[in-house]
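One chain follows as structure tokens, the form predicted on its own.
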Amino acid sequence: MSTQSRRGGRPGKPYRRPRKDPVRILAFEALRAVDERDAYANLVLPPLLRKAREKDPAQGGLDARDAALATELVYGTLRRQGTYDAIIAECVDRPLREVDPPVLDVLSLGAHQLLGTRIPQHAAVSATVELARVVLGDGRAKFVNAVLRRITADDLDGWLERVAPPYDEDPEEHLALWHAHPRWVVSALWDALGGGREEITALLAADNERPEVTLVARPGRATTEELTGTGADAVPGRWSPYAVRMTEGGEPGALDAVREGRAGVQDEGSQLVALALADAPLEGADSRWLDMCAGPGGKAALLGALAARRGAALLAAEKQPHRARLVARALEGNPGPWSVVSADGTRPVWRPGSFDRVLVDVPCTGLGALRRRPEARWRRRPEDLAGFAPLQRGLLREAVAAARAGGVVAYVTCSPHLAETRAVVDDVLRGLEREPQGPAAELVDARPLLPGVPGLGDGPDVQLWPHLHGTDAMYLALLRRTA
């Protein structure tokens, strides 16, 4: 129906509703979860999927191909947010602080879809404003048109060149900007990387790319050649003998060793620390295991099926009740005794001196694993890395008085900063020192027990990265109780 001009004149444009597009409404949704309540995509959107998916095509269901584009703005639009933000800055006239975050989220899946896939510009617009009219409303709508306009006068590179400094100036600020990190993290990889420019481009281009859907076949309970004989384009893992890489993504809920709890996911490093703490050469006893900071399970399941292979029991911690739940769940199953308490590492309810094994994966920034949680990078500050580095050496120190005497201690944590690796063992091992009565520990090379892993620098510690050994940035170090 036409519409008279209040004041006369020419009839308007009669009012079109905005067409609903289930694919960025739901990349929408997870964007503002996302950003108002603190969650996790990787938590968030496989339950949105789901749910689409069920659907009826006609009634806004999403077919495969469908959730795999809301996947991709998702991830994409998160992992280079601070890169867009910028951009935007430049085609906004104030402070991007002034702008809604809803209005924020959507020029974002714009600026994604114009500068980091290959949709065309035309449609891109087009499809993020009738997002915007949707959610939004139709005055806005204008706004996030008018900016997407100003987007499309360049492409990712031509604007990188527009707002970051030369690498000459400014290297960390480049790096920064180019490649979607805060400058402070920049900063802490290079320094725990070492090396030159090549170096930290490499790295900061890994954390960047979407990681390969890596499980874990339980020893005694699943093989690798079960796993990869799925047809689901599974190939052997790099370097843990029961590592399988499914390469074309796919759905580890799928297969059957995975629903049954015999397999599960678990990144490659994540295998790797647990493997060298079971392999570590230990004179006498080897009865009783303990992982102090089990939650969610996924370590405390393979040392479990590794330690029953010997003969030993695993007591796995976790603090939380209900990831204490989770770790029971992926134990479950599991040949050989093991148990599950909801406990403190710092306030231990077990005996000192009790273990042959103890893991410590102590909580963290989770600096390692930016490939899989994008959002991570942003989140994060520095000051965090204070509030962890009580705990953590409060958890370092219980776990070498839980070994005994020859006993052998895990310490690991999903981030390669130096203020939670080598600066927490080197504090409790200087603190140990000073303390006559209490418990002794000495470094141990743990390079040997991570064969064929090339890369592993001058040791005693290892620090794992994504672009030299494909997986999560895991630090290892390997302590043994002297006294």
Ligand SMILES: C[S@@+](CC[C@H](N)C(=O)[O-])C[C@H]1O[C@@H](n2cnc3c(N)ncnc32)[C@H](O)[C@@H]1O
Given for the second form:
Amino acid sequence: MSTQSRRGGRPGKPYRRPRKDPVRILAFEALRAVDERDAYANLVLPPLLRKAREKDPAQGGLDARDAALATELVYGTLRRQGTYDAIIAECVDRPLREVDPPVLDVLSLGAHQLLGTRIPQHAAVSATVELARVVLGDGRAKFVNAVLRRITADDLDGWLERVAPPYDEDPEEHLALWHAHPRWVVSALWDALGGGREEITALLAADNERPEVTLVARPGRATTEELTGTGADAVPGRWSPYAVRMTEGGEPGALDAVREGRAGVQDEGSQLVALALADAPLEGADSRWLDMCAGPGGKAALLGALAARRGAALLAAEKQPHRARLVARALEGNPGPWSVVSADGTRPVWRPGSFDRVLVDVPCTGLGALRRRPEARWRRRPEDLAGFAPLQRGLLREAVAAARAGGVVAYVTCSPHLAETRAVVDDVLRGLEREPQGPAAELVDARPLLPGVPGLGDGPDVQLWPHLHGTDAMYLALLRRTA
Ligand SMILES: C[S@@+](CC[C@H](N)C(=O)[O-])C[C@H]1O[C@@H](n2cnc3c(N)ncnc32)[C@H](O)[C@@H]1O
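What would you give as the form predicted in complex with the ligand, now that the form predicted on its own is on the page?
Everything in the complex follows now, all chains and molecules, and the chain you saw is the first one.
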């Protein structure tokens, strides 16, 4: 080991190779992929972890605890990105946009360890500086070291007192920084939720919790007893008779029923909206069901199983051919008749007025599933709403047209944003009133179709919430075609 500094040849600190910490390096790689390639953390991380777990820990592989730490570092850093950016901005003497993205990723990872975990301060700083030496080089590691030392001046609450305005001065900005959501998302969620500070705070906090894994035992193919029999941490769902919650996380892929497609991973909110459509009262025939936006097929698989019990056939449509293939895979082994077609729901290939039950689970901003995708809240823009608006209206209009007179339509979004929920339903109903030759429809009270579920508001539509129901913020409006 040299005792000379490498630059000037003057005696200095001996050069030491940086310590390679596989957990932090993997977390950094995941953050880079999310940042650079717009990747999703929940898709990028599992293969990285799998590869690292296959390696011997002596050769830089990860054991289960390391993998859990890497997951927490990636998810936590991404989830609180906006808040950490605001704090880092206070500790850097230039605008954040002038800091190289890989440097900012290392700083955010360090900020999360310092402010959002129980990792001791000295360990958080030294591990992050070592990471910076490995992935950025010694020069930039010094900068990282200096910024992190400034961050250690306070804990998270102390920093938030400094960077966030008081609640009374600017409630939305205050909540946005304290609960790590973009301001426009706070505003939209609050509009949809109503209520005061307590309600919105509970919702924002629930968005920052990692959701439990929930399974569905597809009726007629698996039973909840089969799934709860797999371990003490598998307990019945709260609302859906087909749901099982894995309270400790667990590995669904290890279960026979999941591997065989008889059960699947599915949020209880998704189960509830499919069940509500299946249970909606209907006069006359009940033999043809349509799922108009079926990919990747979670709701189609549940609807298919329910339809089979009633002797009904399911047609599942999906615009993207590769997603249509996923739907076909999800429906494989379904006990009743089903078919999948790759088709644009706004240019139907089916006969209008021919279905008894129609599900239209439209593409949306996904603001109701922020718990699952830690980076999604920072990536979405208010402009995205305008992009989805005509498609959502077009699909709902065609869903009504696909239903027979007396048939029911479930309009579903995984977003509580009013522009994607009530505004779409109201606009389509108003538009249909102006079409003398077009199909007519009316809203049906959906609440009785979610028996036992509290807090469903004034109806007739239903909005589920993570903090109230433990589900994604799924929206459901039920319509009946009247003519
Ligand atoms: C919210 S996802 C549906 C989720 C699905 N129901 C499930 O439970 O697995 C919306 C789907 O609609 C598809 N889609 C988008 N535009 C469409 C269109 N014009 N016609 C049919 N499907 C469309 C998307 O590709 C996406 O797979």
